[in-house]
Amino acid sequence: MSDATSTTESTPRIPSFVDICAGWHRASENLDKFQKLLTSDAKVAQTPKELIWTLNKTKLYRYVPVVPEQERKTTPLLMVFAIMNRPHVLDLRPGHSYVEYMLRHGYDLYLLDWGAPGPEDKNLTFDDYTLEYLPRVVRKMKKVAGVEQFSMLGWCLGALISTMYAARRPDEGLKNMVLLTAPLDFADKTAGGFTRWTSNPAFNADTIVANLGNVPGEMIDSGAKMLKPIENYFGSYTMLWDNIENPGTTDAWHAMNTWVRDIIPMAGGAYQQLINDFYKENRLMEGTLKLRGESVELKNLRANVMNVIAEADHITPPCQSERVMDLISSQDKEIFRVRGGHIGIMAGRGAERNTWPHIESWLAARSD
């Protein structure tokens, strides 16, 4: 009797025709959802803001404050993103937005959007971004905010531009500077795929720009993805399919994928300069860099500095961000190491628990 009971209990249930139809129906719905997530755009960058300044394609926005004026920080924060990506990743989606987070903490928040260069902008260089565009942005922001001192957050190539600006214009009111995954030091030619590729004598940026003008965003994006081809071309999509019935995960993936797909070209002149002056010759760290004939000396940088380094960054390996701390003259400086990658430390699931609070508390102590 006991043997018969055991056999009955262990016999697997044979799916009925209704079960099979329901399973196929759910699979069909999931496949349709999967395809829509791959090809459609999510709503990103939804936090209200107003345009307060433009120059060529570049725009400066001020976010609408959400706390009373008497509760806001007195030092405004200017966010400077890279020149070959949209800055929307800073305001990815409602409920998971660095912009929202900082507004809730009382910051007067400004965003510099470099825009997408057209064929007529192919000769733009870091000289222009650092010594013409950014100083004008700063003057406008200080006028609107009614202050003389400000904080700046630079991410990726935005951190490179911010660092050069701080070294060349140390007396324009920059009080605090946050560097995020800053590509500054290219001494180690074995660090990261980009460095190894560009160090090869056969890699000729001048030829690329002579033939293409501006460097297509698709070319830069493909290069970045090839640093981790399995993860970028397969892993991301299998993860999405495995979580296709989890709305929280799919919404986050959709928003990030929308930002990733929105690629823009890089001005040819800036690309040549990035490869030749920085990747190949490491001129900023060697002290031989000149912008419009002006030497860029890191010892002139005196602002308070927090240097945020992603320990698993394959775009900007930690060694490209560390040594600058020994060359600047800042008395108040800190390195903050975060587990994660180039984008994940600010836009990943753990950013709101780890990176954002640390940056905010550091700025808060220096913003009043």
Contents of the next structure:
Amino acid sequence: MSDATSTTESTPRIPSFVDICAGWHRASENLDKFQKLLTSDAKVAQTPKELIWTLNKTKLYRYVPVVPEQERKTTPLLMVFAIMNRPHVLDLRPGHSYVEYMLRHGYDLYLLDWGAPGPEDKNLTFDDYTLEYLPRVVRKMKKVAGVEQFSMLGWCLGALISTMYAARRPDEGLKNMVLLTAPLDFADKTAGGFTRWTSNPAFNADTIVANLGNVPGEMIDSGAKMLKPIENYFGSYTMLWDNIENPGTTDAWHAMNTWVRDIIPMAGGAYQQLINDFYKENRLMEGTLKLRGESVELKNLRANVMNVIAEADHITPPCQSERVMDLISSQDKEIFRVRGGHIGIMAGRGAERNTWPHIESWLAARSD
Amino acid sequence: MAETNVDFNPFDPTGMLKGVRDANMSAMAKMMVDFVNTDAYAESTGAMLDAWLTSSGPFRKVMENCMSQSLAQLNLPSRDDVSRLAERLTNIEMRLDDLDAKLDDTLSKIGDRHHE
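Okay, that one was the form predicted alone. Can I see the form predicted together with the partner chain too?
Full assembly next; the chain just shown is listed first.
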């Protein structure tokens, strides 16, 4: 008896004509939605902010505080993102935004947007970003906030610039520094695809820059995607299709895809320096890096440091962020390891429960 | 997970494709990651990029020269002219920012004296 029941249940039912029509209708609606999600932009970076300073393409924003002045932290936080992506990922969508989260916790929050370099910026180097732009940004922020000390959060190449700034300008009031997935140590030439590709003698950054000026965003984007080709070129879209009827997932995907698609070029001079001085010669860690003719010595970095490392980071493998902790002079320093990838640790589903509260509590203890 | 016979539904072709995809995706992903992390891949992509840039460079140069000459004949600025102008504007912006800093400094000193 039970055998007979199980056979009946496992036999596929022949769909009726009505079922087939309904199925086609649903599939065509889903296809339409899929196509719209692929080709349209979601609204990102919606938290209100005011522009307080500009220089060339660089902009400094101050987010409109949401808590009364007496409840705010006295030490402002400056967020420095990478130079080859937009910083919107810090404020991806309402209800899932690191910016919103920090504002709710009473931070006076500033965002440095490096902007998209034009052909006239092809000679910009890390010397300029670190010693020309960032000190001016800090000066303006300190003046607007009316304080002498500040905290800084650097992510990816923004963390590299922040680290060099902190080492070269240790007396400008930097109190706390949060490094997120910081690519600093390139000693291991087999760690991660980027290091392997760019340290190969066949890879010539000088030829790229001589021919193209700025490095096109498409080239950087395809390089990043080729680190995990199946996931990025195929898996991301199949995941979307599988969840096409789940608005929570599609909204998150749409916002992230909007950020991913918004690619910008990288200044040629900075790219050349990144490949030659950092990836190939590891000058920052070797102590041979010079900016504007002066050595960058990590021992000069004295600010409190929290170094957030993504354990599954394929862009900045953990080994590229670890050794810096032995070379800086900070007394108060901590490594925080997070399960996740390069972007996922701050923009993924677990960020709000794990990474954001940890950073916030670390900063809160040092911001008054 | 491979699709079992019990799950097999001949009236759902996309379900079959999905089963095949799910069964192979992670293996394919791992294989591709291993592949792009080989020295052979690094060397071949580096060499291809270099060859493309080196071979297309002279053509690009010729095109740029032609364009610059045409624009000059028409009394129009070239990209280089605009870039040079933009660089000068950035330098002026920096000077203004320096002046702004000095003015702030002076005003704050005046304010301090006033309070004394």
